[in-house]
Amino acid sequence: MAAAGIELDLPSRTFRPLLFGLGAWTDHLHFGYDLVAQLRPKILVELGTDRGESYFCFCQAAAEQQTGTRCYAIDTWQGDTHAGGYDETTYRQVDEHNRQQYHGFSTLVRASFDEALARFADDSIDLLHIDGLHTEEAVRHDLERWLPKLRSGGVLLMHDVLVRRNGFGVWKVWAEISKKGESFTFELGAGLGVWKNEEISSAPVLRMLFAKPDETSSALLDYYRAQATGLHQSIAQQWRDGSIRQTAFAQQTIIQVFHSIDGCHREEDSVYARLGHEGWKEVAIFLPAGAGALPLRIDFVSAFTVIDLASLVLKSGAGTLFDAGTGPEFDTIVVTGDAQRHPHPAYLRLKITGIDPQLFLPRIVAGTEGTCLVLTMRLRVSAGEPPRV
């Protein structure tokens, strides 16, 4: 591709993902194939797996570069208070895409971070991944126990360097060890880090990255920019045509709550779950310290699904402030956006025919300041047609 002038002679060029559009990482897939594809890492690992949209970016450029990388996805695949909860669907849907693309050089390893670290020599590791919990707490610990692993001259990203909200803090540690190394900050996104303590790379990405801007570092990063928009227009399309059906990201719903005091919803305050659609699930959705109610919003992130609601309750430590479970009980909940209402005797039936169907539960005062409220619901999701029974 030519950019600014210049013809930018990268491996990303043929690249098109297996997967993309499943987490925070699409903004860097093209970064994350390069950096592999010419870095040509020995060992790789990954902290912080959850779908695998970039650790199987990785995989996919050992493939098909033959990098002769192993690689090691670290994860619990329980989720955690930034990412929210969900449930077994993850990890069987991250484990059979593993086995049937990259089962020759890549392992899943299902474990905490430092029940993991035993498994790695010091300065073994040539390319490390840090996108686990993300406190400032959490990532100076992981930051800590990791970083001897990481070999003389290996390389280090660190994801969500530029989010300050919702407690995360790694933006806080980047900018401390930025300076302890050469590095370079995608502002694409949520922020990737990217170090080194080296100055010498054989990976011509990083020497661009690296040096002092120019024509070439200008191209780079246009480039990838350019990429980037690419991949979120292909998800936006796919949206539209309903194609979204047919990906990955379809295989799950995710649900996010929305608390508030003062009749606004923001991002910053909601929590999320995450299901897959195997029959009936039971889904507790536990909300932070003097969340308010006023009124709660449930956002259902689901390609083109239908969604059945058997019961829907709110509790507090007083009690039970909002219990859903019959027909005249749901009727009091407002469906709205890319959510239709449809008929049944038992159930609130959803149809999804968008991005972003909402549910707002009327407005309910919490009671006792500091109380944690959990929104606990039993759900089917169905693809296409609903389920007859």
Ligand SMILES: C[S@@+](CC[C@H](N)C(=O)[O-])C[C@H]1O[C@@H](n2cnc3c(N)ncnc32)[C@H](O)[C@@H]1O
Second form
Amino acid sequence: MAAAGIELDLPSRTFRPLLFGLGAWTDHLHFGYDLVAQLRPKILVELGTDRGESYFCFCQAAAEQQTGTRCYAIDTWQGDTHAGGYDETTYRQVDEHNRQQYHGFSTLVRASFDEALARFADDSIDLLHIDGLHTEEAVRHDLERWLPKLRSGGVLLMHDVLVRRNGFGVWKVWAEISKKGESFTFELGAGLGVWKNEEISSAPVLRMLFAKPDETSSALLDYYRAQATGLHQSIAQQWRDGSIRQTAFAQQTIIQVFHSIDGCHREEDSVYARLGHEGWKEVAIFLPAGAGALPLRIDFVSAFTVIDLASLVLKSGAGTLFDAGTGPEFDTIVVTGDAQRHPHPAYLRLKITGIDPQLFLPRIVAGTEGTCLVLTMRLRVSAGEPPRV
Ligand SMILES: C[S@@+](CC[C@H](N)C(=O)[O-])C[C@H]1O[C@@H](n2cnc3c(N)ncnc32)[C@H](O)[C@@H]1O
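Right, the form predicted on its own is done; let's see the coordinates for the form predicted together with the named molecule.
Starting with the chain above, the whole complex follows.
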């Protein structure tokens, strides 16, 4: 690969990720691939796997580059307050992909990070990726418990080191640890911290990142930026031409609820939930203390599906603030963006026509201070024609 006239001989030149665009790791996939290919870790552990965007990139590198790595993904597969809650579809899909592609060397450990600690000896892990709950307290806790497991000369990755909204505190922990060894911060997407405690690394890609910035490191960063841009362009194209329907992404629907006390809807004032597409689902979304409904906005990320809503209820403590379960009540909900309302005698039926469908509930003055709002929905997402009943 030539960049700025410099030849970089990187394993990721031939990398075609089997999975991408599932989480927030798309920007770092080519680096993750090169790191595993060159470091050839014996033991790789990931804390926080979710749908597996980062983890399966490591596994793909281990398989294609025959690194002989044993990989472990640790997660409860229940979600957390930053990632949002999700149903069993995620674990089922991750488990299936793992069995199909990487069963010989990759193990899913369905447990809390603390429960999984005892499975690993001190000084045993060559590559550790921490990507769990992103509060400062949780990250400190995870790092304190797991750092002794990293062998001397091992490499630590920390994701989301740039994010400063919504109670994210990885940046604070990263600011401290990055000063203690060799480190590099990828300022791409949510940011990825790369850290190493001792010894000169055998991985050329790390030597380039940890060295004083020069033409070679700048060519390397240009290369990773270009690869990330390429992946984002592919995702945009998949939405434009509809081929997103055939990807792993299309098997789940993300619900993002924006709460508001002033009529503005901001990313940092939103909560996520995710669900699979089989049959009717009940989803309860708990909004944080102080959340308002002036108004609530509900976005779906759902690849050209049909969504039937049988009920939508907003409660504050024991009181019901909004309760829609029939045609006229659903008519008070505004449908806008990439969604069309289709007539149905019982449900609010939405045909999703693109990446940004939005529902606006009527403005509701939300209950008494100190009580939290809970939004519950009964819904069914159909990838093709919805069933008749
Ligand atoms: C940010 S996501 C991981 C994203 C993933 N690395 C990717 O590439 O998309 C965080 C995950 O950590 C898990 N998690 C958070 N805290 C945990 C804990 N203490 N024990 C086990 N799993 C946890 C959540 O279930 C969630 O799936």
